[in-house]
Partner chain sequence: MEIMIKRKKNIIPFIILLGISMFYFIPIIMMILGSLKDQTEAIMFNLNLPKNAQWKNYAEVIKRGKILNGYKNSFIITSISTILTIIVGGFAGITISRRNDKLSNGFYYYFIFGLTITLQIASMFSLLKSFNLYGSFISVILIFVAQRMPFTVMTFTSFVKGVPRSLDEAAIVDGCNVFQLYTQILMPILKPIILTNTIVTIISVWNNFNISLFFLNSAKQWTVSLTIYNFYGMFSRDWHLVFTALVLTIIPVVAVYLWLQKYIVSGMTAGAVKG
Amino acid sequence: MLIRREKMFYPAGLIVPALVVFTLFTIVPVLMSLFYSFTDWNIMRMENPEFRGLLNYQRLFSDPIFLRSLGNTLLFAFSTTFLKTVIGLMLAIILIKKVPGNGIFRTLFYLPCVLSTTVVGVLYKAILASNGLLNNGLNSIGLSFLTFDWLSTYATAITSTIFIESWMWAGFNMIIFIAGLQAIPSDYYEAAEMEGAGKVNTFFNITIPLLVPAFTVVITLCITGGLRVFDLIYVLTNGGPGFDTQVMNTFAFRAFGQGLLGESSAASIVLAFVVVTISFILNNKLKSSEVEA
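Show me the structure of that chain alone, the form predicted on its own.
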């Protein structure tokens, strides 16, 4: 009887510490942010914030800088998700084959995602500066007419951040896709070959449908990571030039730095709602498309 009771309480004993930590460092801060988003909490009213209802949210959606940051966040998230997914899948298809140096190439492509985002941002900021490595390299080979301050305009700045993010995480997606490809039984390909199916038909009718679970993981991670982007943008452009590359997290951080704590909390809640909504819709859509091998 005692042993049975110990077995019954053993899982709870493992879960409770994790639940306590999750509650203290995730649930409580979210609930506090939700509460303060309805107040005029600011640096001048730290102790006695007044209830303002939806005024913070109304101000946000009438603020062109916030709307710009919302658009940039969605653009960044969906663009990087597309690039990281496509590049990761292509690398996985190439490196799934047993060729000499396969492991080395997998390691090289995976390596960027273990680097600190701050370090990557500082590195690429030095590369893309007006007197940086890229322009110096172009000058040295006689292509000085191509030199440009790559972070000085919206088009080149936002494009640079998108490609840097894709470069960092495509290798991570590659590993997930390789695991998915290895899980597909070879019987399907043998049967397709016997039926005379070409490589293109095999890819779209066997490989892609059976890779949907891997797509679910990859796209969900990419979308949530892209929507929550902060450090890369902050280090690389600091939301500039002007407010052109501002995203929702940098907007919330900027409002917090100005002492507008209620407005910053409201922006964070809007971001959380966007992340949860988009992730939920995509995850359900992809889950419904999964087939069993």
Given for the second form:
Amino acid sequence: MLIRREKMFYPAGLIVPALVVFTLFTIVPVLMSLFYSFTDWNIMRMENPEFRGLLNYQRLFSDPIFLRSLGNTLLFAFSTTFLKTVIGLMLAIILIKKVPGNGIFRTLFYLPCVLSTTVVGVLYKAILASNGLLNNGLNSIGLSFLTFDWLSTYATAITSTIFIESWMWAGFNMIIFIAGLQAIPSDYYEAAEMEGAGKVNTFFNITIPLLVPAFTVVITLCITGGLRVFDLIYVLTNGGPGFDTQVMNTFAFRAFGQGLLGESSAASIVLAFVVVTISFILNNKLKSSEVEA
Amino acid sequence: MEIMIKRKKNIIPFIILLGISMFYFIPIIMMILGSLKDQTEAIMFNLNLPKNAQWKNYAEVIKRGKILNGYKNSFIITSISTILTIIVGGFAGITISRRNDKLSNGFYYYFIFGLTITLQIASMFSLLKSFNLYGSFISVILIFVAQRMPFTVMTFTSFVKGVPRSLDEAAIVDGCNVFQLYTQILMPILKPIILTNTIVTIISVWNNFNISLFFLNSAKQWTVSLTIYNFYGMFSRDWHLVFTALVLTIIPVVAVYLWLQKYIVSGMTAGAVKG
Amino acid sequence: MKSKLSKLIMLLMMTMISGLVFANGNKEASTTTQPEKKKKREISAMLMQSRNFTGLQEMIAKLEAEENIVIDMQVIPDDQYLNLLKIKVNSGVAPDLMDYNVPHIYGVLDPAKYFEDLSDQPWVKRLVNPSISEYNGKTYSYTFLSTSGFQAMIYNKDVFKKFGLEVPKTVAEFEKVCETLKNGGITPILLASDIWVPQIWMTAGYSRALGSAEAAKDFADKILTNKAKFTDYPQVVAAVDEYLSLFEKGWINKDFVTLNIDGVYEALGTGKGAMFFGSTGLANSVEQAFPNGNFGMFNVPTSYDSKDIISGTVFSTGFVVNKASKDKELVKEVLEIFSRPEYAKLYFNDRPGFPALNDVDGGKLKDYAQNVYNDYVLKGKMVNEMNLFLNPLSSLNGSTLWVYYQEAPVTGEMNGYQLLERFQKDVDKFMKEQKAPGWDK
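Instead of the form predicted on its own shown above, give the structure for the form predicted in complex with the partner chain, please.
All chains and molecules follow, beginning with the one already shown.
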């Protein structure tokens, strides 16, 4: 009906302020970086960058530290997405029931993402240091043989950052999953119970498919956030030991620090490309399973 | 009887949750206890109670770290950014969702694309310079608003999908104008998603560090999260003051969170889950 | 429903408004309540966070109290400082005063282009060591110190006494000291994870290995103009190899990748570790952390320096004046006020040192610092650390060379030659990108 008339009541002009701010302060800087990534823009010569074609990109892909950071970024993003999703879902399934202290637990599990990454980084440095809280605790309960200098090796350092990131954001996903679970009509479960379906069966055949929209949101936010990780790595390991835990965003910042603004821009453009590609593929996958459900 | 059985059934999950919550309690307790210890106690990094609670740590950090000035600046930046984000992003989200034509769907994906973008420090620097905005609150606020757009537009758009159109139509028939439709009819219904975005925006703006550090140009404009660095640095052993500064930084945002948290689930239900 | 929402919006509005009112109120209060005072004036400055010393804070407080000149001081985290300094200066938004090490800052930014020439200022004549703040014969900085001191081994005397150890004079004696300590369950040498700590061995070592100020300067000039490579100098390579051998011998704390500088002070003060290679500034910090401790300093005997010379840190914390500053006269006035003895001495209140100006009291040096000063510096047995000569590479160090110094002992896959070969590649790229003279081909 009256579609034309109705549209007058949703003037496209109301999108314009958002469009302008977003374009000026998010898109334009990226386009500038895209342009500069083909130049030799340097902090010591900011006014007159010269065109140099794909040289910055060629350099990136022949730099072992950059390749390493690419690998770390993927490892970090996928493993944190997995952990955050699984832990978030588990917590949601427990907390959807009337467990005593329900509200307090929800509040507590969400709390870490209220804290800034700087705060979390400083806290966990104090916990994971060789003379930190974790080792002191292990010593005091007679598990001295388990003490370790957690941030000193690649394996333990990257694992620590993955766990801390998951610790921070699992509660956020928990809230989304709780919202998703609450939206499932209870008659589905009643019907399943009538048909004598077991708990496991119900979970995989009813709960999971109906949660697909929630999964889409969770996974999109997790994967884009994980690929763009910066603060946590910067505060906790600063890419160390050596360059072992360097990720793409810290790599771009490192190039920036050396004054190589063109190369830094190229690195962030590659990162944006990776994020777009991966989230596009994932989104298509998730969207298609949404249709089936 | 039934309640008893239910209680028993729930005791195992309760214990599991209690175990998990230790991971969440311990870092926070360490921070709070640490903020009340003296220098030598704090550096031991344990969960022992302080021998004498050092409340003077707070007085010292507030004075030396110019925390009050930091609070003031953080309040200004956070509140304006949040209000603008909700208004600008909310209107865009509602409109995109209601128009639901090719153009607005295109805009939707344009905004979502922002989720993939990282802060371009050097480019932003020259951009702000050329607008003559460098070092102003307004530049920092606009950067924050731009950063929040993808999430805000995304959640508003899907929330509005769940609001029946008949409501708008009735209002239009009653002679509502555009402004009244948005502010008096839609906004009140959108309360859960507004509050969810309010919390998420306040948290992310309040906690941000890099944007304020790079794009403000005076100590008078320093936000509270920058002040931690007065206590955490190369030559400081003042862990007790670091812990105190951490507590002071997070108190306001934790308070806001505790106050508004009950709306998050309902906001998420319609804003994120009903894709 | 609606009321809670509007309450929230009201609250946000109110905080906004009260914030703005508060901001204005502040200004009015400070101008109206003290009418008899001098007119309030203000300059802007930026400072590295780790150098926000109590002494400097006292100088600033005094300036505000007596002259009503306020310094709007941006205190920047150390690891972001150089980035911010360079980008602010290069895009023309730098504050009036900028802190950094002098003369290091001349390698980071071109003084003639960006900094105000201060040669005609009254305090310049009173400088004990004018050369450190000069560049092409002109003075571009206000410095606090005539020298920071020197780099040497800081040690815990009580630990040495407990094991009956003497200060080692030869490489063999040094080895014996370390072995004795190691067998006694004490960490002989402490090393911190902070990336600027391990490099102290090398910046001192390179200069000592080259043997004289002339040789060190010649080396640096050739490196910086692409006439020589690091690996062309075997004695420099030897300095890295000897550093790496400390790890192989098990003399360094196992957690050198994570133990930060505070932890090192702690270990040294409580006697868990015995020695720490640092500078006079770091010795000051150790003293501050353990005021009742019993510390000393000695020059480490090495195989690559047979002449027993010490590495000097003849530089100073200091300020440069922004050439584009709007109120240069006021900034110069502030520096003149800072140079007055009653101001300048405050800087040394809790950190005794070597004042830049000849009529300023620098406090009483610790005996050991005075002894090293007498035995080495006054006798001319000193050569400046290499970082001073290789100044233009300073923005590269923290993200390359210094990381390699930490990485090499972890992986055990790089010797001194390979490490410097790797750094040479970074240098080549860095200098070429800047189109520095000698590299533009």
